[in-house]
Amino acid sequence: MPPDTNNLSKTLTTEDDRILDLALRPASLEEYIGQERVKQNLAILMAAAQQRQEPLEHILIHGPSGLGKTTLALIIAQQMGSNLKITSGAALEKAGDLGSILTGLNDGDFLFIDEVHRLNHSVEEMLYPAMENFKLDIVIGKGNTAKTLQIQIPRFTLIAATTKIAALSNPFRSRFGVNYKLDFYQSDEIEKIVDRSAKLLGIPAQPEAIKTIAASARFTPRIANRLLKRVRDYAQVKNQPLDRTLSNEALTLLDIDQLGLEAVDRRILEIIIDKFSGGPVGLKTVAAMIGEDEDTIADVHEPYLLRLGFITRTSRGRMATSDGAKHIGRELKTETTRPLF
């Protein structure tokens, strides 16, 4: 079954795409575009640790998907000259899974856990002594005969990434020495990323084509690179230069408009405006009418619509704004104002 090209923000990449994504990843903080404050703090953190010849403190990176959390982890390990072991919270189902990984590390190595909020509670608790004292507490036996055995493990640095920092427990969050939040990128930063990726892929893209692709990338590098590759495919098949006209044609074929809204995004606006006169309407109702999961709407589609100012969240539900209505060719009978926050 072919991938759902109408929802590039959550479509799984092909193996070729994964290989290309690795090739497009920056190898140093200097090559990493955007997130300037995070980069400055990381540079100081790494330089100080290298001067003291100590491992880095444990690092927590959070923010929406596709902003470069994994890339930052790879850069940190590379610039510190250490190995990086990558896993995910969902993959660590049992305490033994974590134990086998930690005992296989060397001093100074990094462990990167993506989507760390999905860790099993027993695995999370096993991480506490490992992060603080570099020891594993292993329980042998059950009941009155149970004994606790402590095993010394290498001095490692945990880099944890999450899209839902609120889902982490306070005891877990407090064990990280530093906490970095990645924000959505600015338009000029996305343009630089698309331009860099086009050069790395050997795509002769005109500046207006770069701007067009960047404008539809939802302020997210991962989506920007994915769109670039799909537009490249279109240009290759059409045997035409990659200019603004061809970029617009390719994006229209993917059902993505000039602001990066996909079919589901526009459908959300249409339901709120056409069926509920601009709202308010509950998330469950919107999800049921669209046929999408509530979490998908809340985590994938709503953040971008909120950032554009096309919808607002209120205590009574979701409401569309006049800007959102105008974008899809509608007009609200009453003005919906944005909440102050």
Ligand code: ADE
The other form holds:
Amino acid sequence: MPPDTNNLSKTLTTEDDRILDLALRPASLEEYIGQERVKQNLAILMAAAQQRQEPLEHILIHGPSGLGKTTLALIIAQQMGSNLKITSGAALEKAGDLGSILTGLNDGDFLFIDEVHRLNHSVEEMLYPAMENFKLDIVIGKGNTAKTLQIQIPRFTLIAATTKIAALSNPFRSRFGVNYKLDFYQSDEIEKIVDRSAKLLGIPAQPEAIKTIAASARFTPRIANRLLKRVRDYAQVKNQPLDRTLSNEALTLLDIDQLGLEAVDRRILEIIIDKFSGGPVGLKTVAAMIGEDEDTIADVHEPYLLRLGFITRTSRGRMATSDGAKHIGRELKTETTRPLF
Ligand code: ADE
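Starting from the form predicted on its own shown above, please give the structure in the form predicted together with the named molecule.
Next comes the full complex, this chain leading.
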């Protein structure tokens, strides 16, 4: 069976990986590599709030997965000397779930809600008065005997993260004091991250191996760290030094090419080019033909293909570019460019 390389960009693989990921997380803004503008803005926001001895304003962080949204939340809470409660949009099913979390916080605490676009409407609405004036409307009873009770909750700061900023309603978005966008990292930043992680894990990787791993990491720290660990496993089992050749061998075995494309990424390009003459083709169709979930394609695979300029998104669907075709050894019959209107 081919390896499930999807894992490398999607979910955590093993318990060992989870522990290693924690060990590799930067603990302060100084240690955090990249996202310079976000770091500078955050440093000002935190220093100003500390000088005024006020809680931080609510923070929204968006961008593709694996870029460090949770890590930033952990750093913010740590630098402000407060606790961070972590949950996710999908876990907060009922208003009561949110109510019990909010009432359990202390003044100055942080609440991190990952994948906040998955919050259901009633929970989102319950958050509004909580975010605005730290009040919670609780409904007691049912039907026409139901009563609403308003209670005061601790002055907390919400840090919300999403890969889908467009899925948030305007009223919700406007309740955040700041909205930071994380971008894919630069190649040199990813190299620094792989180098830092190799040193922290005591992996004797040669500089060329670091470069090779970084080049396949899709400009994403989480993937960079995971690839480093898989290549380290390979070097250990082969009992050979971790150099460029060995890194390439390990990545080939994982079915990851030199630009970091996995089988699913290449399949997306193949379908658009071979079955739809370069597009346009809708996301639903691509998802059905690959047998992959639409959200996974939109959140995990497409952002990187867009970043490489291998596909474009148009109002009529996805189109492949000539660079994308070239990468998988095809040639587009007609260059697919964006419509001019
Ligand atoms: N590990 C994961 N992300 C990182 C980052 N942005 N800086 C340093 N180490 C990291």
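Here, rigid core means the biggest group of C-alpha atoms that superpose within 1.5 Å across both forms. Residue numbers count along the first chain shown, from 1. This one's a predicted model, so the numbers in the text were calculated from it and none came from an experiment.
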Using the rigid core as the reference frame, would you say Glu124 shifts its C-alpha by 2 Å or more between these two forms? no
Once both forms sit on the same rigid core, is the C-alpha displacement of Glu30 at or above 2 Å between these two forms? no
Turn angle in degrees for the lesser rigid part against the greater between these two forms comes out at 8
By how many angstrom is the Cα of Arg316 displaced between these two forms when the rigid core is overlaid? 4.2
